[in-house]
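Shown here is one chain on its own, the form predicted alone, set out as structure tokens.
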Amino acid sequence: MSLFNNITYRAVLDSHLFSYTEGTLCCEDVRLDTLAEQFGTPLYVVSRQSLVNQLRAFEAAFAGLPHFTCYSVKANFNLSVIRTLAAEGCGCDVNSGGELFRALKAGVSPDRIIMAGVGKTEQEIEFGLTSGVLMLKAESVSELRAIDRVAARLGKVANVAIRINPNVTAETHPYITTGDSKEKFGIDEAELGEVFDLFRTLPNLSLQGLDMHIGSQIFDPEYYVAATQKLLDVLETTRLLGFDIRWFDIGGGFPVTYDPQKPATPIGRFAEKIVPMLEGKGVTVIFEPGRFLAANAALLLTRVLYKKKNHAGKEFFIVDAGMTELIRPALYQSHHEVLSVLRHETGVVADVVGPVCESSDFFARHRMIDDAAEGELLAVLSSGAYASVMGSNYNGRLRPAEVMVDGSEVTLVRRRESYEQLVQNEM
């Protein structure tokens, strides 16, 4: 029996515009094997309509709140991805001068960009202020002083939000939790008195917003409830102190499905909890979805180079993509579904591994997958977030091309790197 009669396999593809047509996996109306022939492999394939659908679903869930959705550029900073979401009315959340440059290059108006980052340099602060971003989010007393110095030098008053660490430890991978007081992010609650006093002595700062972010892949809405209540308590304090807070930023971290056996909590469940808490508070709520919008909007297309079996009977599919294209399995032990582009009636338990000289270079361990032949194509799903952006040239590997599919239309949105580009900046 075909593996794809299994409901969990079908669930992976539901609503993300990747589906089988006459036995071949397609992105929207385009066959993936056709894309491989035209652009080669490895290849990132992005569904434009999936990006749009995810954003619209998010907006519909929170329609009851005055809010501003800022796409978290760190998830996928391809210019075409940013442009697609900006055209739907989305702003941008950037974490560095480079991400700010990308957002501006994509045509996003600076007053629709918020600038975060726990370690912004003075050069990055200046870039943000001279560009005219909506506000800078500060994460320490020292950073507030640095922003004031730069603003004074430029003759400006900087609009600032303070990121508060709510000390809420969400159940997620320890590397992607950000709201715990043991982590580097945000200003500790105990420091807030000093921070509010400081604003009265720094004339080049204007406190405009409060901000938090508790991590990524948060499945339980109750963690947001707890952290939001803490931020609401801070909002009340700031108002008693005479500050006029316009923006209330509760970050991102909303979950997506990577493993069909562990489906993500629907976004509506988060809205049911959060919207009643924030209605009528006299602020505009900022959301920063990144992974939620991009993760399942793309896949990584790779070709099987070799198949082998060791003395213990363990089977390997060696493919031409690796941890240099998608490091999440190595870094977070994360699950990504791996499907054969051509359907097969038989499967095999195997490891899907890359060509990089590391034992951690794998996409799947001991996984039942279609028994594809050497030279056939596999698709690594959910590769739209924290894949290309975390890529590297380790082992002298070339960064792949990226294409965006819109119906039957295909656009090359990033050219494949060349060997010459590997050394172009070296003296």
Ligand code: LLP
The other form holds:
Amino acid sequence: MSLFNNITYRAVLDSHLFSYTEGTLCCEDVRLDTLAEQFGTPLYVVSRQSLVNQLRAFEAAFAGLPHFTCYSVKANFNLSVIRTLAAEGCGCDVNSGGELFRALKAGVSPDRIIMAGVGKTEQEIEFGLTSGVLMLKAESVSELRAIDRVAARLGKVANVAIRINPNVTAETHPYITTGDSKEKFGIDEAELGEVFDLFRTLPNLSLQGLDMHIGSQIFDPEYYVAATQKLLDVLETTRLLGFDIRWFDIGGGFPVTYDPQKPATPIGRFAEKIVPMLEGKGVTVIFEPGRFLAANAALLLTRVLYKKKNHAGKEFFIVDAGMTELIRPALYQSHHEVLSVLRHETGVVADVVGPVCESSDFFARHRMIDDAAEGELLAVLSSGAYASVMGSNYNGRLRPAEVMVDGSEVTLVRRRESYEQLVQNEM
Ligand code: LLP
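Structure of the form predicted together with the named molecule, given the form predicted alone:
Once more the chain from above appears, this time first in line as the rest of the complex follows.
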């Protein structure tokens, strides 16, 4: 069966700057087989231009609003990825002291960093305040008290946004919906009265922003409309109470295409709905895209170690990357396109699985794959967001190298881990 069909071809095109040239998959102007020779596998390959293009598309869509885009670095916190986006004008959304450290290390100015996290420790709050981040996003009454305590100790007034739980259940995988009142995130509407009182009584807090984040990989703009309306109602209340809100943060969650048969809603469709709601509201809108910017900007390059067929006729490609490099299929049953780096005219229905001792260690199940031979390379697409950052050393696996391609230039942006590094913190 020929695999030169529309679906496979479109998948590559959707992945922006990954495409076949003379039958070989390339990232921008660089052949992936030469990258594998030079850097080994598994290897994350990031297209710099793809990151930039996605950011520009996002900015163009929301150009009609006074806004500030803060890249959610949890999607891909490699310093070079952060630097690339920051150089194009992004701020950062960080979710922990570690991510704050990374954003600062990448050279992002603290007043362009916002700090989230449903369970910030006092040390993390202190790190945020002493670094001078733009604001901390608080998710509970107790956390507000903790921020006030730490700020008082430091002799500072903390700029704070409150994250509201709008109780909007966006349709996506249940593990990545966050705006529902069943979830741990945000402050319940019923508690807002108490929260506003706190801002009057605690002298080291200054309410600067309202915030929400309803989930991730959300296809239907109507969920944003519903949640934004709730946040606008809260804005109205704060104005009646005399608060001067500068920032109106509607979070991230904008979708990308993983499966060419389920194309993501274009970003313009979100803007069409959101922009008219927020025009002329006297606030700067903050967006926190992560996946939208990073997911299709990288792929995971892996080598076929073995092929085998069992008595039931089931075929497997056993490759040298696994769930330790991309856990999304195991965790969310997510679809990732798997392409052969060298084009083949014939295909085989197979599972593409990793070397980890878990049955959930797979990239694709019962999928038509180009009939690559043992020793050949496969590429797992859409591995730019929530891939390396969710990686682990399970089974004693070494974290892969990461390279960034810019035209025909290649830069190693993370070295492959060594066995010594696996044990370096142990006695
Ligand atoms: N802002 C906040 C407060 C968030 O919690 C998140 C993601 C984002 C922004 C960025 O969301 P994005 O634009 O990337 O959808 N590991 C999961 C995704 C978890 C998302 C967690 N929060 C996955 O692989 O699908």
